[in-house]
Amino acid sequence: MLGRLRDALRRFAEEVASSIAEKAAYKTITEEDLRPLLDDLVFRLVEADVGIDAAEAIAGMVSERLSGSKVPRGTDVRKHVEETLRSVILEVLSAARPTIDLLGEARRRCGTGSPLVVLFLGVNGVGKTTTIAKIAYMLKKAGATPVLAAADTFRAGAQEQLAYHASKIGVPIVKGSYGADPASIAFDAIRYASSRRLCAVLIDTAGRMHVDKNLVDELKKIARVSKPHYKILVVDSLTGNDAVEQALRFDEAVGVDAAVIAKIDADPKGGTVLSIAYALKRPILYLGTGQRYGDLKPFNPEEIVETILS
């Protein structure tokens, strides 16, 4: 997981380290060692699958930060050059700090006949069905059972699909006929939460192509009938900068609140989620990290940090 980001971001360390290991005992890092230096990371990191822009940004941070600086006698070049691309992945990641908490807000709602309404978005393929089912069963294990809205009624076995996860996980589910207005099905899970005082509506919604108009249509109708809380983008992390293009238009169109980078378990590469961090700049939520249900890991950028440059 991640090795591809790992290995740009170790490489370019030892190389600044390495065009420096002649200099006296005061070393420091000018712009004429980086400049050669810096092109190869923007490749690098765009061949880790970081998007050109953020790859970019990334190097021109980490140029700012180290032309000029002094590295003392004793002290190793590249755990300096190390530690400021720990600081420079932190602040980009941090951009994507989370700052809602739908556990605890589900949680208040509970009783009330307010549930929380969070309406998922996302191209089909990306894992936004199990990530859904994951969701819920996070809040029914924390006692905030769900009802799950099956809106999306384009995609063959799409109701089945998101009625077999509710079936084993042990939540309500809303459905409709093939066909049937996804709204409607959206504005009854939530009137069936609300008489039954559940504490959250999920809602599926289908995933064509993000550039279908007649989807972003749908989708805009979906939103002004549920009238969500939060809007939530799945993005399939193995997918790279197309991530980044479907986050951009997808907030665009409908707007996204927050997100949740599925398949990060599987993803040799590891760039997309600095690239949607950069790119969107609203919360990531959560990553999925296996099959399992339990399989979902709040996102902590301290931790990324760590695991890319431990």
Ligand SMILES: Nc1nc2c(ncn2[C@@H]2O[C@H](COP(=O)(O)OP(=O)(O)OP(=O)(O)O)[C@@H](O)[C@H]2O)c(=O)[nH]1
Given for the second form:
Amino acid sequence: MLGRLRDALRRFAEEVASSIAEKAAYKTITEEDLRPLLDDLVFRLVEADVGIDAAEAIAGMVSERLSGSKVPRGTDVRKHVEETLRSVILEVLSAARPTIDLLGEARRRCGTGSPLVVLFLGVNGVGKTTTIAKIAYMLKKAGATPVLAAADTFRAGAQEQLAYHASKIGVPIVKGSYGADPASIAFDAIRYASSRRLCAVLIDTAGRMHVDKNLVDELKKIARVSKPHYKILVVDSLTGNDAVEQALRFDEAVGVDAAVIAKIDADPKGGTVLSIAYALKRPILYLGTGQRYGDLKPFNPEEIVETILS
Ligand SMILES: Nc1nc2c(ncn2[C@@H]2O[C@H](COP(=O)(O)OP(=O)(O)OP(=O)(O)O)[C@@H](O)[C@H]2O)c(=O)[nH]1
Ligand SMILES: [Mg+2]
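Can you return the structure of this protein in the form predicted together with the named molecule rather than the form predicted on its own?
After this comes the whole thing, all chains and molecules, with the earlier chain placed first.
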């Protein structure tokens, strides 16, 4: 997990340290020292799936903070560089600090007849349905029972897949017939939750490419009808740069309030999280860390920095 990203940052710190050590007379890290190493850093970050814009911005921030910095004799240069990297990465990730508390908001709405409505969207196969199941599991466990809205009437078996999760977790589901209007299913689910005073409605939608106009129009309609409090984009950590493209296009089309990055456990690179934080500048609420219901981790910038630079 995040391995390639970690290597990219460590290599940079080591290289700065050795290039400074070779010229023992230098007490200051100069821009000249850094320039070739920064190029390598950008290259390695991109190899670790960090988008080029984010990689260059990171290198720019590192350069600004390091060049001209005085390293007293006897100081561990590598540590000094790592501290700088730590502060830069934390700053980038902090743009995506999760400021939305789904559990808290759902809890407050229990029994009110006005449930929290959350719409999940994203391209095919990224992990939307699984993420909804995980969030439903979390809410149910905390006593904030949601209803699931099976508004993916497009893919054969999609409603059954969600129904399977609903029955395993023990939460209600509202379905429609195959090919039914997804917006009306979302609407029915909201009515269902309101009349039973449930806490939340989690709306599953069909995977769609951000470039498919008809399906994006359908998504707009679902959003118009269900008026979700939050539209949450799910992206797959393994898709790297494409995840950024998806995020920006969906944001343009329907507006994205927050993101979940799934399959981080299966991603040996790790750059997607940095790229999404940098490009989307919306909260990342959770990271999907596996296929079980409990495999959902709140996004924590400090923890990620620790993972890649401890
Ligand atoms: N390792 C891992 N696998 C995941 C994670 N989240 C989802 N998956 C797997 O990814 C595959 C696709 O997940 P779905 O939840 O069906 O994805 P979806 O976005 O709903 O797919 P469509 O409805 O077809 O667009 C499944 O095999 C999931 O088990 C995760 O965090 N880690
Ligand atoms: Mg699905």
